[in-house]
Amino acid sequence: MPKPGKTKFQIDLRRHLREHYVNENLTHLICEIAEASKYIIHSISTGDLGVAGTSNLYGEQQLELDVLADRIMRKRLDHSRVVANMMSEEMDEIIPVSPDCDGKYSVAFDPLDGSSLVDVNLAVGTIVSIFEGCDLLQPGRRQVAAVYILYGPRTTLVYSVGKGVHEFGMNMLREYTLLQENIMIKPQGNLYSPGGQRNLYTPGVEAFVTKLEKRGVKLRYSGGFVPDINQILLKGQGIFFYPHLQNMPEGKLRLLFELSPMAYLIEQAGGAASDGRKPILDLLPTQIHERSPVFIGCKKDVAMAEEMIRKFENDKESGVNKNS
């Protein structure tokens, strides 16, 4: 908490990390990620919104901003000197940085999640997952930190190192200063953000949505994962889901780059994240770009989704990710 005589707006990110006894290397790494975001927000404001003429490994056409944001993040992580391995959602393999794992970290990141929304001026973000040592293919529960930066009407950074969830805002000097500490979400909410085509929902997911609607829960969906999770955290309620679909049993979102870090943050805020069967943070990725269904937000709402899936779908029908 802010010390007597000091307002929270005078506490910058580095000071906050030190006051929470985060070790020097991890503090330095998170501050380098924050530094990278300053260049990314400048690129979003001034950069080319066209296509880069290249595709990522999913066959999706890369935008100039995707390529630039990826380059910025990789450069800052390499510059930090505390990274052993890094992996970008835009790349098809792990990038080794240092053979020495002692005291260093492995970082997975989505440099510009929702980049296709930039040309219509909607909010986008950067998502980062941090593990100790050299191994990236670990259950998300072993993360030592997770961060996201939201580029919206204002630029904010949300982080956790397992000691609560804290929000910072970029000020006029492009410094991140504390906005609020120890963000918590309610057990049940009145907002939902649904991804995927509803006509492709499986019976359990359709039953879940019907129950939400009967309860009077309001649909609030931006089309971007970072702003939707940010909405849940800052409103203190709600659920986001991109479920298994009839034609896409593994869902759409990537476990390592998107789901694990957001699940870490949501759990730290008192919420829950599930693939419909088990916690996202308990899933062991078997490959770098593995996907998973997700239900993330208020605990009671996530539990209701799991209940409906169990009730209406057997193992074969659900297609829910069963990795452990």
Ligand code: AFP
Second form
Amino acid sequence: MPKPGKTKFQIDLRRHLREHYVNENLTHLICEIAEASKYIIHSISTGDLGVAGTSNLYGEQQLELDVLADRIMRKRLDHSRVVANMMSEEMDEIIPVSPDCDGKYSVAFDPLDGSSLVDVNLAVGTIVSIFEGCDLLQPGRRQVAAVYILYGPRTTLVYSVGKGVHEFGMNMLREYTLLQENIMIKPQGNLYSPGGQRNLYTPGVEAFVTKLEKRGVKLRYSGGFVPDINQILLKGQGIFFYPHLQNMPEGKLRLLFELSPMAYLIEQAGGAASDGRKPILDLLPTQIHERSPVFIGCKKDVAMAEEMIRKFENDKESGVNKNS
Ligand code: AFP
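Please supply the coordinates for the form predicted together with this ligand, as a counterpart to the form predicted on its own shown previously.
First the chain shown before, then all remaining chains and molecules of the complex.
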């Protein structure tokens, strides 16, 4: 709880990190990420929505905003003095910043996830995954922090350093002040966010969705991973999934930049995140741009997805992570 004499709304991000005894370098890093988001918001509201004329490793056309947001975040991290290596979803390879690993962090980030939604004025976000030292190719369970910033009707920042999940809102002065602490998710929910084409679902996933629909669960899907996960966190219930599809056994979402940080936050909030067979946080990425199927949210709903996949599919169909 906030200290006496201070209402929680006056506690800014740096104070909150200090009050949770987060070490100075990690506090500085998370605050630098928050600072970068202020320039990203500016680029969203004023930037050119055009195409940058370049494409990322996935062959996806990069929008001006993708490139701009990536540049803003990289510059901030580069000058932070606490980053050893960094990796962006928009780049092809790891960017070394400092050969010295001690007291430093390695950062994987998606600078503007869902950027294609900006030109239809839907919410988008920045997702950041933080490891201690120089190695980024580690299971997500070894993260020391995860952060996302949601650029929606309000700009909010959610972080965890393994001591609960906390939400901050950006005020008129562009400072992040505490909105709520220790967010928790119920064991079962009444909303679902189904990614991918339904006609390409495998038998286990189809059976899972049918069970949800028979329970009267409501469909809520924006096409943006950050707002869709944020909805589950703040409503305290729900499940998002972008499953293995008949034509995409690995699913669509990226393990390092999207799934590991969100799985860290959701598990910290008492939820679960699975690739359909095992926890996302236990997957060992073998290459930077690895994708994975994902079922993330209320524990019981994630368990039900795994049960349906076990019952109706074998490993071949379920896109099980070959390296796990
Ligand atoms: P982009 O960052 O390429 O726009 O993709 C966003 C995303 O990875 C994630 O934010 C959404 O959950 C997912 O794609 C939506 O995918 P569909 O458009 O296939 O539903």
